[in-house]
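Just one chain is shown here, as structure tokens, and it is the form predicted alone.
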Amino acid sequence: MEHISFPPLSRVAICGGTHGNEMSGVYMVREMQQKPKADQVGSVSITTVLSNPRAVDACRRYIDKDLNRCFTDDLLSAPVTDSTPYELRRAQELNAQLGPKGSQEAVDVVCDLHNTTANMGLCFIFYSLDWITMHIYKYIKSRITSAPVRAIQLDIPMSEAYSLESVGKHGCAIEVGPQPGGVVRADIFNLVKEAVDLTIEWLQGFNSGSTFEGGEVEVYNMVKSVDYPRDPTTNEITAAIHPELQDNDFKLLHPGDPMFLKFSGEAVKHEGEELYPFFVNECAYYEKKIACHLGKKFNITIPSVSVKKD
């Protein structure tokens, strides 16, 4: 595959607290803000952002509306009125600070730190097949050995991309779990810190003129979401994730494999094609009526990249 050159990536935003009860990002940002000269590491200028301070103060996922669903083009351009939800106002503030989304003025890389209650290890989540983001993922995957490192691609046009990382020229969410909401675990925090440090290390290497060789990377692509079985009259859930699926994110689900265990005792089995489950039994997705996502795994060949010479 061809070699591609990019302009220097000198401005990066490290964001935490987009969801106010996902504590690894909150404490990562606070730790970075306390360090002297933490806003400049070699050739990389770092902006640290506590994305949703009101939700952080309340230790809640959000106050009025999920902030990480507020960054579509339509919502970012919506007029602000007295009735505008807090998170939508905050999304427009963040877009002004780090973007504007889709513009040349936007920061080069947005890295948004998240936790999940699902047993997902460390996951990169991104929209387009962005070679810069893919190379950072490839670099981190080759160096972190304490947990599995995977990538999920959301096949959504950038105008409809709804999460904070879409504001940057390049961006990803780093999702690490399992960790309960409102809790900080040392092992999960250290995994997040290692990923952030390696991201900055890669950016410095890139800016200094290093060539990063291409190759194949493994990516999961989301196919659909699955809700819990529900009572048709009350709409209440009637089953929990089956013990054979619980904590088995990214383990291939075959037709006939148990997915749910009804409270009355019967198993509900997976139907259809073989797919990989992730975000299994995520606490924050109960309100969204999502028991898990299902996706396919495929390999992508990425080109070698280096900084563009003047």
Contents of the next structure:
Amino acid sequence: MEHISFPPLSRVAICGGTHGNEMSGVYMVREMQQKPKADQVGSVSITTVLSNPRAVDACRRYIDKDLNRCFTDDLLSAPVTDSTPYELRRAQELNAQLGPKGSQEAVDVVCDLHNTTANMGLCFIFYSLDWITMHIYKYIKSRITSAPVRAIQLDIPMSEAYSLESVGKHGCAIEVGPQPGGVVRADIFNLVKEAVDLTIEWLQGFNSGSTFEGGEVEVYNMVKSVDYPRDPTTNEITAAIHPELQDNDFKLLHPGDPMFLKFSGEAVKHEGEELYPFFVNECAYYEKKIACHLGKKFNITIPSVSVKKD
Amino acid sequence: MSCATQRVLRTVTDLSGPAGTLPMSSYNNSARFNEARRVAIFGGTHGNEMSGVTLVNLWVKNSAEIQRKRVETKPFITNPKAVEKCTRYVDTDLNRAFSPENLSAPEGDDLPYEVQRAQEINRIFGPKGSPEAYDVIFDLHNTTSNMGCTLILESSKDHFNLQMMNYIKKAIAPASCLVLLNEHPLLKYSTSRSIAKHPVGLEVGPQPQGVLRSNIFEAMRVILKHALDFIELFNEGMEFPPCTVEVFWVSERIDYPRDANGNIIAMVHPNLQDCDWEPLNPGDPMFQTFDGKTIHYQGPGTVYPTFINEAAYYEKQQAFVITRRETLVASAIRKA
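The form predicted together with the partner chain is what I want next, because the block you gave corresponds to the form predicted alone; please supply it.
In what comes next, the whole complex appears, and the chain from above leads the way.
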């Protein structure tokens, strides 16, 4: 089996409130900040970040613009003027604090905590093939039994990567649902806490010299997004996610399976190849014209990893 | 078979006679109400509660589904700015804005948007407390709490509403629709529906804000269908015999444990989460701190919590409300 060594991963950032109404991350960061000596756990120094404090105060996803779309190379280097939206400014501040993105000074791991209204359980979201974050996923998947643990890979080159975790040398978003915006559910919070604790545990194990065996991991990718049926003149939606699809994220959708139920009573069916739906009926995606994403499931072979010994 | 039962059956049979036949009242104590000629259906009182927004928009475009004989039913978006922004409110909660002070305040652009709206709505559908006020207003809401279908009653003495709620509950059985009564002098609030002679709140959950769930939408639609059927039958002269209605009577509001800065320090306990309407006994888990400790309910007896973990109530200092179960008796009713 292939084996890869990495330098120690001693600096990790745990971020919450990137979307101000996704409460698990907000309370997780707050909780961690209140614990004494929580910023150094063994070999790992932890920075906790409340990414979008103004949106958190207002309990809204964002003030001017979705912060988690502001981290492309272009946006991070754009000049700031008086009219620059709040979140673009904040992204540059976060890039200075945790990055700069793509540089040697960037923190080793950025772990960004999110919630979704979709029934996705615990989902890792990362770019391309990052062995470190995939090992963290593999480790957490083998230890969390109270909810399904899955991974979604977005195949986007780093320069175009638009979300916060792309600032770190390694990064992932941890997306947990279902939870309504503005609500903290104890079961979901406990799941997020467990995932953060296991992430730090893995990093300590890694830094102390453990070898983590590779192997096959199951990952979903994104093939396309599907919008709601809309009225051609008013653009208003004319259907809701069908009851048979609602809450059935990651259940294979076959051609002919119902996807939407129109207010007039007819079902709209899925056409085309068999695909896995996720982010089904995510609140924040109505304005992005996304009812759900559809993707394929595949296995990736990851190498075993350990820390580089000098 | 008792004489009373025989009279009830005879009344029902009488109604199957020629149109326009009014049966003699079988009940000495039948409460009389005017025909409910003007009915309104409010959606978007909270702009991010999507079932009501969607239903009202649908019916504004095509009202066929809500037409009934002898009644004019007006679908109406109460808070259009909040709907446009998909937010609960713009300046202040519209569903708390219909106080006598607000409604009688001098008009002005400097008033909060929702107070201006309340005054406008009071002009169209009120004035509140006057004979010109609408007969019935249904106000459509969603909640993030696991409340299922809930009808909200504002007065234990509104026999018309009690009979309507009894009718709806029987019509949708075995599916359930519970009745929440908020008559508590301190906890009661000035709702948009309170403009009407017979205000009816319809709260369906769980649904996240900003999300439209098909099952929740269709459930609300069915309840309104039965509600309008009841009004049509009533207006045609049907007499509704006395009945009992089980209600959950609001008695107390419970806040989250908070620190000195007002931040919450615990969450609704997993054992209580989603358990709306189920008995909460002294000693049962109620909250869980962020580091895992349990806080137990210490009240004197068993209570029935609801509105458990409603998103909009964090800022209103409410984790859930406590209710007690009561059975109300509704007198027979018929139109005057």
